[in-house]
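Coming up is one lone chain in structure tokens, specifically the form predicted on its own.
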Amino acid sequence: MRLLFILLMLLGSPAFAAPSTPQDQVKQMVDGVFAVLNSDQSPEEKRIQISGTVQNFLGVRSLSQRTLGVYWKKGTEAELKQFMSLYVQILERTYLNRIEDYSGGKVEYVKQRIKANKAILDTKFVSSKFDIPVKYKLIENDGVWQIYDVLIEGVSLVRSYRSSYNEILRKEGFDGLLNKMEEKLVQMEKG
């Protein structure tokens, strides 16, 4: 009875409470991430930390929708579901391998817009070394703001690889993009 009470306690407490706005959504990631970042752990003990919190803030099925376009709707539900767990492997794999780079720096919340269910957050991360642009684009779904795509410096990340996956597409099919991708993996896994 007593840890009921505890974990009801915890439950409705604000550190568990759904945040209410994109930027509350983001910020809650951001500073789990630097928590991360700012501890004593290995750098791969750090990479399995952030991606496993990253990951609860995508909307992996809209970011791949996205990025796929058109494509989206000529792939099987295997392919489908077989390209999303491709994408966030080569997402976290490409911009964890960065993730000193990453240390001892802060994000500033500039402007934040919503319309309707979906919302654009302008971010600025500032180190020692970067002074860097981030936007986040967000939707809602179920009462939860997430990430479907990021600019930095400008440079969308669904559009960035929109461009190289449709083009391996109208090439190869799903067969060919699934097959570079898992070698990509594989590149990316030597180093």
Second form
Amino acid sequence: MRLLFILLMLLGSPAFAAPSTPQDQVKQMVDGVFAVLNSDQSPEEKRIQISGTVQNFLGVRSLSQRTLGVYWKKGTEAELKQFMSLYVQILERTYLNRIEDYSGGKVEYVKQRIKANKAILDTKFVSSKFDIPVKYKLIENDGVWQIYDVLIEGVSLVRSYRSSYNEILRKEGFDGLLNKMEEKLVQMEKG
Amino acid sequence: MRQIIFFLILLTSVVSVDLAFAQQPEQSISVSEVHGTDFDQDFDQDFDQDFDQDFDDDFMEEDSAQLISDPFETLNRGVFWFNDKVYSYLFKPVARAYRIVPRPARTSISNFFSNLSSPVRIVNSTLQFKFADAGRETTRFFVNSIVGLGGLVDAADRWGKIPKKDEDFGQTLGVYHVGQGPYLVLPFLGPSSLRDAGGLVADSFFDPLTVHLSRNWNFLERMELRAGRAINFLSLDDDSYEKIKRDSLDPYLFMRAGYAQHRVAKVAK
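What would the structure be for the form predicted together with its partner chain, given that what you showed me was the form predicted on its own?
Then the entire complex follows, led off by the chain already shown.
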């Protein structure tokens, strides 16, 4: 009995002791989201729970910095702060509005590559209807791996937003962009 | 008769499996030849290059450049507006009403058209020297035409685990290092580029349906069929355009960015 216990300890301990890897981090988030999705709560309850879960895993600053590109250096601290807050809300709304589209499926972890403080994790979303390759890009901040970009079938979230936001910034500046974002949020909240 | 069919399937699957395997050993041999004793070192180098390429958007100064050029933006936006109206007020309402047809029936119709266009994928896989893919598409064509009741059932994917792989002449040109050229929004068809629009024309010569119809049907009949196919397709789609429109600050810009990246990813595959 004691032997069994020691064996269990030996087998179990590395998992506890090892620092979390990018894959652990993404898996933790994915498992959390799936647990909520597969529960039988109302869509509204699911939204609230998922919103709390996902935010912990995002590197909001890295994400925003890459979305703004060259404009990151041009914005004032206040503008950047407001941008980050609006951006996260827009992303949340966008993805949370699609909760009802989910109808089962699982995530397979294909490959993890780490170099210094950056990592790329290849995963595949597998459902009865289709397989979708999903790639996560992570950055290590203060010992924690945070997601700053997601590529779905080769289409990068950051790049897509950057391409349209930069165009608006170029034509209308920060004021124009922030106003548009606020308007959009109001519109999205109405449904 | 049954024996003949069985033999055909066996033959085609053997040929394609052969092709698939013929490719793989070749590749692995060439890898070990190239790398030789310094395999690990070279592997690391490859890995680094690969990794850095995946991170290339971190060079933020350069990457604020556009994903695709758009010198005809004004015109494109006009066509985009037109398509939006045609979609919202004509095609989508019809597609929604048409959803009373059970989903499996609609999926079968979509499979049927997809199977008919197999030659396009076979020709383009071959032109890109992807012979294993060409073999798989050929197998799919035979299996689905014969076992899948003339293409209504995607039997090759369902039971043979051979999924469809989209290839078109735009991608072939991309493999030959032809850039996308300027962005174009085509009436009714939506986002495209100069390269891909040209590719569409080239592909129509390999599409048995288009070839057959252009000889035997008049223009109006062909347009009706195309509209029917589009409506069937839209009835299977989960309002993806509506979602983009609802969620993005400028749907035109968002779709342009998505299209450009999607095509780059497809060429690389």
